[in-house]
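In the block that follows, a single chain appears as structure tokens, in the form predicted alone.
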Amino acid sequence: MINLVLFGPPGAGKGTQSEKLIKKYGFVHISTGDLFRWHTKNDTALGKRVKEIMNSGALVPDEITIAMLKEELDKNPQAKGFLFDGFPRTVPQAEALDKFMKDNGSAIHFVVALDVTEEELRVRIAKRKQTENRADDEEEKLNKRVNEYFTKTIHVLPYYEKQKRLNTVHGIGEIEEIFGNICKVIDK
């Protein structure tokens, strides 16, 4: 089993690369953004709480995020591996994920951080907003999310770097080239 965290700011290409990695390696994809959207769309108890928090542009508290992730991991006991997209966003989440994986006889093997400039992120998200019209891509919410990433979330990287699990991949360029560079990390 190989477990991977795909890390990067909003618009870095995590969703695009996740699709390609799932096809190649058979990962079960766990995207906190997708989980949040599913729970809010289906008006679950967690979804109601998430919707209120997401509408303000803030990050969803760890206990809610972790509860959703545990539920997803428990649904897939025979998985070949998990690809975590958009999680962890804080060091306590990273620690909780490590503990949860260890308790289940596994670990996070690789952390791939997609390195993309803020200017490029804004260009990509403007294009995505036109095609997908995601509510979380509205300018005010986007500004909060990008600011959260560059002031708070990015501090998770040293946690993994100290453990020699962090791999940075240049996230600007051709999709296939970026994908190839991520595969090199996994296949080494």
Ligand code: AMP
The other form holds:
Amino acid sequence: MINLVLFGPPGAGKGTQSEKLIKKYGFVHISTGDLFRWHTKNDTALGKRVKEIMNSGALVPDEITIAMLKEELDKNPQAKGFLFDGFPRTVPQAEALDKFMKDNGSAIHFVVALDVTEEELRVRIAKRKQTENRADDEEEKLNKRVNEYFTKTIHVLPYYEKQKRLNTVHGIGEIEEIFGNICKVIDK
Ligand code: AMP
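The structure above corresponds to the form predicted alone; please give the structure of the form predicted together with the named molecule next.
Entire complex below, previous chain first.
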């Protein structure tokens, strides 16, 4: 059983790379962003609680996010391995994940961080705005999400670095090349 965390700012290509990794390794994909979107779309009690927060581009409180993740893990006792995408985003989330894995006699084996600088992301966002004709509030939300990453989520990296579990992969370039570099980390 291999468990992997795919880490990186919004717009770094986590979704694209996750799809390719699932196909190749058969991971159960857990994307907390997708789960929250499912809840808001289906107007569940959880969806109602997080809708406003998500719309603002802010992070959902740890307590809610961790409880949802635990539920998802419990639904997949037969999983050969998990790919966590968009989780953890805070140190308490990373600690909770380690505990859940340990309780199941497992661990997070690899953390792959897609490295894209803040400047590069801002250029991507500006380009997208031009080509996709996005509404201003969309742009504002995207900027808020990037800010959340560089002020809060980035602090998760030293947590994994201290434990020698962090692998950084350059996130700019051809999709296939980036994918190949992630596979090298897993297959080594
Ligand atoms: P994503 O698609 O992963 O960028 O997530 C979309 C939104 O869902 C984020 O902007 C947050 O509001 C919320 N979200 C997703 N994952 C988390 C997480 N691990 N912790 C807190 N909020 C999250």
